[in-house]
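Only one chain is included here, represented as structure tokens and corresponding to the form predicted on its own.
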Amino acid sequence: MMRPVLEEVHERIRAGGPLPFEAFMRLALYHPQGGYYATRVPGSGGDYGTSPSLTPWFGRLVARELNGMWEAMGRPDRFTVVEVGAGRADLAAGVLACAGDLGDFGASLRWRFVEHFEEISELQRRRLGALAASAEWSQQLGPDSHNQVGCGCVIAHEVLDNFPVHVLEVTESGDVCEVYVAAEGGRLVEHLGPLSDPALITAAQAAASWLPPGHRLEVSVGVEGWMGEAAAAVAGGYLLIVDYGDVEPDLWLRNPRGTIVTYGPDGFGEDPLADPGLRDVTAEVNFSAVERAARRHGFEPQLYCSQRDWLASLGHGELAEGLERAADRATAEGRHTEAMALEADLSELRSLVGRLGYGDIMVFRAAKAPPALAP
């Protein structure tokens, strides 16, 4: 019996003709049956890794980050993080967490869950237990002015690398091209046929300016209504977008053949087209798009940096020193056991600044109104 996704993906090739490969991605992860993210979540067991589910020491340090915001804006009695995409609540775990430790900020504290699928919502209220009672769910961002928050942020950690994605190739005539997907002998493959929505043209056009004939580029046309979601859902706030990423022309030039790549059961994979709803499908964010769509949006970039910059700005490189320490003293003192728990939690700490690894994940903020933060 066909998969779901699979079902689907040849039923409206055959009704309209090869889908744009942006229609057949969205299927791929977002099938409400089949796709990707309606049957797993990504994080901690999942088919790979994040940095909130690799150690709680991320959060903690993203707990410093949210207290600088809070401290910006007048220390409001109500701060409300929206997180979307938010997988196990890793994140919100390990802020959570610490929350009684940070005073009237911890006080002040409060999650919102941004989350389309109600069995992910409920992993994330047995996963926080009784921290969950800081914490309420939505299934919308916005424009909604009922889910408006007074001050606060939203959040997106690994989120915008999901975002479908229209695939735009140069061709040898310099002409940009579409990639769709189309169906021969039953299987998928790509075929070039003309831009499919009038919102590709810019994008298109910038992108033939720089790049040769052969080269693809990703284009993701749901950042714009996604960022005016976002300014909407906070009266006053920030906006944090962590991800894997680069700006115009960087981003294009480095990737010849584009960014998109999968990951499933038995790894990483790069034919986006095998398996649709067995396998997470990512593209790399455009920072420059994002950058222009915070702006159209109210919000006034702040900072543009690597995860490792970011960190090291919060006080990773104290937190690793004082592990190693406690480290050393533990095992001069005879006490292996927790020597070696020491040592993994610093190993996992270190993991989050690491080179070409999570240390190179890119972390952009803007903020909406409040008085300016200093990066």
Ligand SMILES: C[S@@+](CC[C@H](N)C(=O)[O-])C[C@H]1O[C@@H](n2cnc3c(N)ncnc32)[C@H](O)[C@@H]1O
Contents of the next structure:
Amino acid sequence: MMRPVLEEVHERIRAGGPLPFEAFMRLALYHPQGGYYATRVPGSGGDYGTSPSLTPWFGRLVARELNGMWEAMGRPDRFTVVEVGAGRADLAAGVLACAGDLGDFGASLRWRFVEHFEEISELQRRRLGALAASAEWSQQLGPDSHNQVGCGCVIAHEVLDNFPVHVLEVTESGDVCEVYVAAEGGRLVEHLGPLSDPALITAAQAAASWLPPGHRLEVSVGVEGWMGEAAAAVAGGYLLIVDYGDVEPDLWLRNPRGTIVTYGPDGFGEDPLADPGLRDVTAEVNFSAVERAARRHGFEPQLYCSQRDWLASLGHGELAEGLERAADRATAEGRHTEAMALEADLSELRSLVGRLGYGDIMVFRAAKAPPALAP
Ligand SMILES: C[S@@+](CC[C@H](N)C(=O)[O-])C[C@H]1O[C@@H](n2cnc3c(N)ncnc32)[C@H](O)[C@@H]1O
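To complete the pair, please output the form predicted together with this ligand; the form predicted on its own was given just before.
After this comes the whole thing, all chains and molecules, with the earlier chain placed first.
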């Protein structure tokens, strides 16, 4: 029997012809019965890891960032983090677990999860245990004004690289066409066709002037609407996006075949048409497009840097030095089990800023209404 995602892809192609890659990616990741993210999340036992799933240190450092936002907003009684696509809730767990040490800020802190899939919400509730008392769940980010929080921060950690993207290709004549998914002899194959959405024209023209024939790039049309919802989700506050990506034109120039890759039970891959629903499909985030959309929706960009630099500004270096000293002391005093545990902790903390790894992830922060964060 054919898997539900594959069945629906073939059904849609039979009914309406080749599907824009964007529609295919949406089914592969979010089909309610078989989409990759309908039942799976990254982290231990998953196909890949993320910073919050690697170590609670990430949540502890993010708590410092959130504390700074709360201070800059004049210490409001209630500060709500609206986290989109929280996976196993490891970031919330890391932050909320240290809320007790954060004084008035900790007492003001609430967490709202925006999660499409009930099964994943359940997983998040179980993961949080008693900490779930400070949390609530919503299936949508917006646009419900009753749902708006007063002061807070919308966080999307490794979420935008899973937004379905249109894939464009520059033709010999310098025009731009779009990649579709078609069926040939029961197999899924690529097919080039005209742009499927007028919203792609501006991006296509901008990129075509930089790229030679045959070069590909991805465009997320959805980021614009999502940004509007993010802006509506908080009356005043912040937006924090942490993800793999780059700015124009560097992002476009990176790889002639674009940036789409997959992660599945057999590891890293480059063929998104293989086994739809069984693999994660990601495209690097275009932070120039994110910045333009953020400005259009009333956010003032404040920060764009690597995770390495961002965590350094939050005290990563001092934390690592402290752990290193503690591990050395434990070794010198013959407490070898403790020393090994501290070394393991330190190694995870260091991974967060590693080169060719988590440290290269980009961080974008923008503010809506409140004063700028202190440097
Ligand atoms: C790569 S996982 C990241 C999970 C978690 N943030 C982490 O870093 O461990 C991406 C998650 O974002 C979710 N997601 C993608 N687009 C979303 C959207 N528009 N609204 C809510 N969740 C979304 C996916 O369902 C998936 O669970």
